[in-house]
Amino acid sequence: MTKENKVSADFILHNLDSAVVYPNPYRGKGTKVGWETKELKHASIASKNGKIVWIGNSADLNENVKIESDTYFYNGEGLLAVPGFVDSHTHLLYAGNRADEFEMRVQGKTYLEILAAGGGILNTTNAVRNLSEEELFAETSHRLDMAMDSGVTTIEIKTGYGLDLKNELKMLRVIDMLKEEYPLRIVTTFMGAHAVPADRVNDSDSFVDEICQEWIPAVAETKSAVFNDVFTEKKAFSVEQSRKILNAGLKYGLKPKIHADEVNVLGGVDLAVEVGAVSADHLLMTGDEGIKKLVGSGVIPTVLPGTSTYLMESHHAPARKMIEAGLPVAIASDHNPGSCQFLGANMIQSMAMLQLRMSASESLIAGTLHAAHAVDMGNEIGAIEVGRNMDIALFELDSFKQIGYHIGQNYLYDLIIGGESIYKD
């Protein structure tokens, strides 16, 4: 290659033991899903202005990459590079804890019994309402640090514990504060339709109208949220109510997401396909008909193995059937105070393998590339590929298969986000 044909780089991750690439990555609706991984040995990765410009054998670097006087070399000797993990479904912003509920559940108490004892989402709502923005920021920062320490470079955070406009907007401001403070990519989802407040249970339709007519316009005006999510379940919002909420969001530029088929099959998957939702999440009870409806729809099925494990469910989302049907299955943590305290990409990798019977390759792709599609960033992040953002998790491991194998253990060495080292620079 001539000097003129070389690519220019300002950051080079050099002499890695191996880097994991995806030979046939899913590229969105209408394209084939590929579950193959390839470990490139003795690899180097070069980036310019935060974008990957070259990947190849370290011995070929000088022939292909123009080295400037200020090009930063990062020694990757002994390290494994995988795409930065994307946690595409979290309720990371909350206050307090519900450890008492966890103990009650382990002892056999039902959801309704826990609710009658003052538990549930409304418990967390009260805690959120009683804390200042600064206090909420401090609590959430601790959890965000833990997520990053596991290899997460992009994370979605939902509102939904305010349950009135004042406190939902407060949660949005706290997420904006986190965006200012942290180097990882934070994607904001408005989820005012998380639950019906106790004083509105007998008049839920008027609460839905309030969300559509007052809350969503106010949220859109802040320009903070990208997505609009709704909990479609018997204990929350009906399909018709959910349709109104998601369509109201679309009117104001908020992309739809949906919590569907977690407890009951009401038609949440049908609605996701109808409104063109970016993702349909949970899908614990989704059957063969729901899977057929998702095929070819472009809706990313996001399954949450940590939640079904934490709730001690008798079964888990049908990930294997979804994969066999050709669906781009994503996995995420669903970290929240009540139904899933698992946090960390490495733990969710293990859960996907143990509970969903996914292979190491399937779990890795589901937690990176497909999860990136679940936040509508599937062509920007989620894979080590020329043209994508240089978002990489570096592990002191011999193979990516060891990430899920070492359950509850963390071998993260560093994060590279946008071509910059986060921990070791």
Ligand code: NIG
Contents of the next structure:
Amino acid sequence: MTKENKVSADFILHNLDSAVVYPNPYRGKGTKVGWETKELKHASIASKNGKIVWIGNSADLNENVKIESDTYFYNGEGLLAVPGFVDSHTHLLYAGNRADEFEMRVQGKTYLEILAAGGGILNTTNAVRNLSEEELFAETSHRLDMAMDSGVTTIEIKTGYGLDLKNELKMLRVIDMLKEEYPLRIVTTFMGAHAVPADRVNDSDSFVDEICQEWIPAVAETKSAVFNDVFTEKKAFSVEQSRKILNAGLKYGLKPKIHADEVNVLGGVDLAVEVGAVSADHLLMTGDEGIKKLVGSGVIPTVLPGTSTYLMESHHAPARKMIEAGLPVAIASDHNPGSCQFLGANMIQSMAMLQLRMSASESLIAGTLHAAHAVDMGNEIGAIEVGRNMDIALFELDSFKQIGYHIGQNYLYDLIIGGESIYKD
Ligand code: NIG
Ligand code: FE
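What's the form predicted in complex with ligand NIG like, now that we've got the form predicted on its own?
Next comes the full complex, and the chain you just saw is listed first.
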């Protein structure tokens, strides 16, 4: 029997062993968070112009999907399909390395002590200022390749190692170059307020004014950045300064994000709720009160278990409490040269399970759908659902539960982005 209203497709991921769908996906502020996953066995997924048009049992394909002469069939035998991972918080663009500081930390120095002594972010800033756009592109492309190899189909990248207008704009241009060269989706965040440059520490208020009055208008003009992020922390930016910066960004259409409660609780969560931040990230030290404030706020709490592990913290973000409170917790890598060298999405899945005690389903949803919400793309990517972009990570695994389980190992077979195979065809 043929159906009248078959959907037409130009790409079919056919005969998959299984595909993971989310029966109750979070759909944004005011809606319920669902943590269930379902593995559809013997599945096929059809897309047209890069958007998913049908998902179902492979045996039902012909009855539901109109096959044209040029419809492309991708053989999914032996493969598991999960939504492409969204890494919603990275500092992927930088130069050099801080292996010496890593060793210093292992031997007892703290992250903030190193920053206050002119190392840390300021160390990387010197390295970034000394490289050309082409050199920065080359260093970063290596890492971007590794992120994709782990299943990432969308990545957020922050500036914040320029720390003067010229070099912040240079970083934006390099991210634009990456966007042009790479098939994955790249979302840009301006983070001029990442650290106070060494020569401005006694005069940080005027540095903040400069960011608000000069940098943000110039950044907005490039149209390269979507978000405006700030490091609200002792030895970085106070709540008052952060408020100024996030509000200045809002005036120019840059959506707020915030690094909050990473080392100390200063009030970053309250500020995130006050300015309507898209996400509040880290939240390592966030207590019950902070969690209460986040409930119903629409701010996506993004926890970064790679960072707390890499910083050797005895404590991790209270993800379980957040989940119990009904929050749409997201996870991301925070990959950067100082506080987190973990990079692959599979590694972050493992860290979420081991350190935050999240289940495999919770970790997967947090690293795909909720992370998509954390870059304000929660209705376009992050789940295998009709109407969304056909962004899929294909693994040679029997179940998504094996992604976090096989710690440090990678079973990625291919990525599909916008209905196109990245590695195989
Ligand atoms: O998210 N906290 C501030 N920024 C990064 C670290 C950046 C760096 O150390 O280079 C973070 O942990
Ligand atoms: Fe960060």
